[in-house]
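A single chain, nothing else alongside it, follows as structure tokens in the form predicted on its own.
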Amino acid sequence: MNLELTDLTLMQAIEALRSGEISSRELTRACLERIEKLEPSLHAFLHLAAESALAQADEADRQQVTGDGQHKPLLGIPIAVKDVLAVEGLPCTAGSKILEGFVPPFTATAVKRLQEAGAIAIGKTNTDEFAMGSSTENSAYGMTHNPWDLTRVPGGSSGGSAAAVAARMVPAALGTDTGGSVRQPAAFCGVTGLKPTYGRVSRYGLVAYGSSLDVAGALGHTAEDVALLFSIMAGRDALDATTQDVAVPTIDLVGATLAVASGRGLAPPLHGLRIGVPREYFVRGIQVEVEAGVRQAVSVLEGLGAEVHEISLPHSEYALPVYYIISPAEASANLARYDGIRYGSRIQAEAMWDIFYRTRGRKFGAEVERRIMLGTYALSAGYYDAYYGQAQKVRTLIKRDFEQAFERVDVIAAPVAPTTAFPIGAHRDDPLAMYLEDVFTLPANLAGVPGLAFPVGFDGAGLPVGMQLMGQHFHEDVLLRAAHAYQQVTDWHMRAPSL
């Protein structure tokens, strides 16, 4: 094998394991060694499970030999898990001091399904506290650095997962996306990240931030990688009433590969695909190289047979204020359970109420406190209708914009963020500037539609440029086929940072 083990994509690693070219122990040990080497500079992980990962790798190797694991598509593959998804026996802090020392007695459904398919949870990755942030600077345990430039943020809140994949620490990782938290770090770190349709993947075992917005997603190097993870995670779960009983499609990407490879005798791989480009996503202030990269990528998709149409999503301009009313309101309710009594750490006091006040006052970070206060205010008597109720009405208009757009097109192509990865500390004293980093990703969460981010170039500073495709509810397969076709004729997704 010419590639280093840690350079393998998820699909390449699976093939190498099945053929016997490598063992799971070799792959897992290589990942652990690379993590040990790079962690001091990146800080992508909060917890490592080295001993249990190697033990699971040995068991996977045994099953490869005996054939007991033939039905497990991820047998022996090490993956990283964002530290807001519960894994039995591993700490789950959600990047917060208030959950310091908490070890859940159960595993999130999305993780469990991957484990049942043979995946090995090698560790938990860093995150903005309770997934509230766009840079991973809000983690109570220290920030993660971007592998392409250590002075830049990796994005957030799944910055640890995106950095771990980009740095070749693991072939794939899980993240969550409430307002762009898979797609934005995927773009900043130059990897591929999928936010499924709301209700497609179970939220059981996911530490809740905004319950009507949270979605568990996957990050890998290629659309093919995340397609496999998605197909295993997705589906109805009796433990999450919001999951929908909608069949998970078989995602066949081979046809697109063959059509691109042959060049003759077959219809272009994206023949008949209608792509919409919303004019509202190319606003004044967007980084020139980001707009140029996205428009060039759309041209490549057009060259692969797609039709391109300009469309409008007129209520997108309201997505930012709507999101920052709805999500803090849901956060204020969800985070009321963290009182220092039931789980996590506490600050002792003689009176029960003093335990509440001291624990919440000292263990929550500044951003979490800000959002709890915003949400509590929006839900308070006299303001509920003016803020929360009105925001829900505008959310319906945003959703309707997407429904009307999808009557004309199959997918929507847009930038992921207005800029490439910004310097650490650039928005530390300006929360609004930080919130604006999610302006292009928020609408998909409010509408509940799927989104896929992938790299389409680099800026002059050598930082990745990302594009996102958004699709109709439960049509993740269309997004993945389009991105896969694009990745067959480009190599942005395979470029690695020099660490």
The other form holds:
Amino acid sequence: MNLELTDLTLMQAIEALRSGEISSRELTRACLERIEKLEPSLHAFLHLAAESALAQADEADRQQVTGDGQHKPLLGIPIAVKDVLAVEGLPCTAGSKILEGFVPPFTATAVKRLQEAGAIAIGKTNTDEFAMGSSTENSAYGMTHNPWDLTRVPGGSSGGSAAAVAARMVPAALGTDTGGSVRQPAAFCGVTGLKPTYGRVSRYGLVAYGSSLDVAGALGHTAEDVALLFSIMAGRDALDATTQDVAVPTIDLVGATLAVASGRGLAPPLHGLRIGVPREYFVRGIQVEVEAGVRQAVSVLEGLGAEVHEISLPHSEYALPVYYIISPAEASANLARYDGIRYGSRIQAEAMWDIFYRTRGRKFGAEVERRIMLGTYALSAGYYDAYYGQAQKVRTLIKRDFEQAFERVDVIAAPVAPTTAFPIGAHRDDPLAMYLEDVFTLPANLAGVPGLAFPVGFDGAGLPVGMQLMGQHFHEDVLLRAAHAYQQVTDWHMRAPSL
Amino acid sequence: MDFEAVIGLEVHAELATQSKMFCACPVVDTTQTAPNSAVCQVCSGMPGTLPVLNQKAVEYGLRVALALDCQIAPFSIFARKNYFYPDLPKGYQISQYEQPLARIGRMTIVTSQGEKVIRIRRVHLEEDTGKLTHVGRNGQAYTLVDLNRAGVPLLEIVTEPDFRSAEEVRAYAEALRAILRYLGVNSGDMQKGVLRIEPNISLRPVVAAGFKPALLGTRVEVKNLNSFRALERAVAYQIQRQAELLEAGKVVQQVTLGWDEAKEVTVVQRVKESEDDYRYFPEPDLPPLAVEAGWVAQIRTSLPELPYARLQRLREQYDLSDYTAKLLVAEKSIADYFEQAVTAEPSVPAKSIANWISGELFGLMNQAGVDAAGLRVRPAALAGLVKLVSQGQINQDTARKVLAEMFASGEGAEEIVKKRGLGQVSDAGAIAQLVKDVLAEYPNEAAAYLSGKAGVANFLFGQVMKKAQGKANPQIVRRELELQLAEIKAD
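Starting from the form predicted on its own, produce the coordinates for the form predicted together with its partner chain.
Below is the entire complex, every chain and molecule, led by the chain shown above.
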């Protein structure tokens, strides 16, 4: 077969497996070979599960033949999992030295649902330590490089997953998004990435960073691919009390649900869709090509039948300070459990308290330490009202902005990040500049609404430009449908970096 | 200067649910279970795990809150209480802070001074911590962690500072324990630590009536009190000690104290320089706890009659003494036992049944270390025994022996009496014959009696009873003795 198996989209791979054109072993082996070839230059993975993946591929092939796996939409599909999601039997470090050697005895619900649908976890991808960062430079195990330009960052914190998909190491991957960690690396690497509604996908097995913001999402080449993974992961989970019982849209494998054009005669596919363009997201500091790319994409959507309205999200400008109070506050509590006693690695000492001081003092990276201190401060007696309390109030205002906007429009179109992928080390000595990377993605997390990033062009340096669509709570299908329609008439999402 | 004590209580009661507060692990007796055998990824705080609220724990908490006449919050919020200690796997305890499950309740206590209402400030749900054991000393020291208790549901019940004496504190503690046991939510076993009572004590000068009360003095807290006696002693000790300090012009230091059971003194555990900062914030992993009015109403109607109400009712309905009624209601199972016995034999005076339970039966139970659950004497059987006594079929002495046998074998009273031929002889003819035989056998003693030595009557009585193998009805024996002796005299 001349076909490059690793170039297949998720949907194409499923087709090929079902028709018997390829086997899961062939596909999995092709992925492993490509990973082996590219890892030295990209370092997208922290752990590979080659043996168990191949064993599962053989089992999938058996089920494909016998028909036992007929009801499993992802039968035999290898996927990569960000290393903050637990997979039973595979190491889970969250990119941190403090969790070195930790092998969870359970699997995150989101991953488990994909596995039950036949997916194979081929390995764990690199991430900023505890998902705190926008470049993967904060990984304690070395950074990931952008497949489009190895001197640049892939974004973060799900940089390993985005790079792995962009480099065709896997057809799709899982990430997590607390302040933009799926969408921003998706934009930097030219892939499609969905941050679902908060409460839509279980957080059980997701190493907590900002518990009121964290959500697991999917990265793939197409909106269709991402939609399929999403529809399987989503839904109420008895193990996560914050998940909600809202009907999950079913995604037909042949794309009937998404192929909006069908059954509507000659009506343009997005007829009636109201798109809001928030003026606050197109101001100072934004790279010209990013703004141009997003506006161009909006007019493509308009051409497909959508109406475009200018809207305002006035409190979005406070999203950054609000986020950098709430997420560190939650993190300061979430990371208190890492004491080196029950799991992970420890620095031994004579006295009990010295074990804690040394383990925590040396095994957390600088950014993690910074956020623990920020959060501890924001929650302290005498400061709580001025920081955490105030931030929660402003968060409510940000949420309200979105509610009001969604009275007028169905989706909101905005840039994902102010720039395309920046050079490695560009923000090394300036945490605030790094925080500004997330300025357009944070509001969706604070409001809990879904966001979808997908490629809409390239800048002069040949780097992908991304756009995000944000929607109402639990309206992921609207975003996916719009992006799918866009991807039917463009091919940015099918471009591959030359590696 | 005179001082008065101002005391408030914080009580932590483990809730005896099947599973833990936030995971499916069983709640076990940590004194009887291998360490870390009832532990999972959730209660050991593994990364990525999340709490899921145990509805039964909420229900148990509501039972207590309603029994304490509290106002139930339609919405309450879980919060993270942050502090770092090796018995706390997550580095924070899930508790409730600003919006607890319930507030503003009351409980009536009875002391030698009469009745008094203690105000309840709040009742909230939280999770228990693990247990640390420090082993060895000097260089070889290490600490063992047992997480079996981590995540067990706890109810914290906080009173207003309404206590003025150690006696009041003890009365409250005992009454609260009885309520918890009546509700079936806690075994009340202080030795095992499932019920932990922590008093905070301060003194203030007594001011004349009509004046504004003096400001509260510095407060100390006392921990690890594992019996009511220790609680009462520790409070009394602190009141005395603080009074001595204040009278000597010294200051009371803000400390947390422990109780040294052997020396009967409090010892300083920790000096508090400032209030602890627990950095509470709402628990993002748990949505607000909504308690619907319908649920509350349902729980309210399902509450059993509580100890205080039952005490009053038993006293009046069965004409019991305060003392006996108190003994009976201390345990719900005993009070139930009493009332079942009364129902089984309505013809038997309830008072007699009460006395048999609180006297003879309690004695046997204490001796054998048996509680109501392990008791082999069924309520109807006990009533049957008391009935035999009240009908004069057996006498008190025989009844005691029969009860001991019932206690050991679980057989009925009548069965035992029949089997052993213990039935009391009340047949006047048969007894008359026995008396006649004895008087014939002991003519000298009979003569002595008749010459005025009244004391000899008891000897003669004893001889008759001996002949009757203890089964003769003593009243009839006495009457017959007197009758026949009078006849001899008349001759």
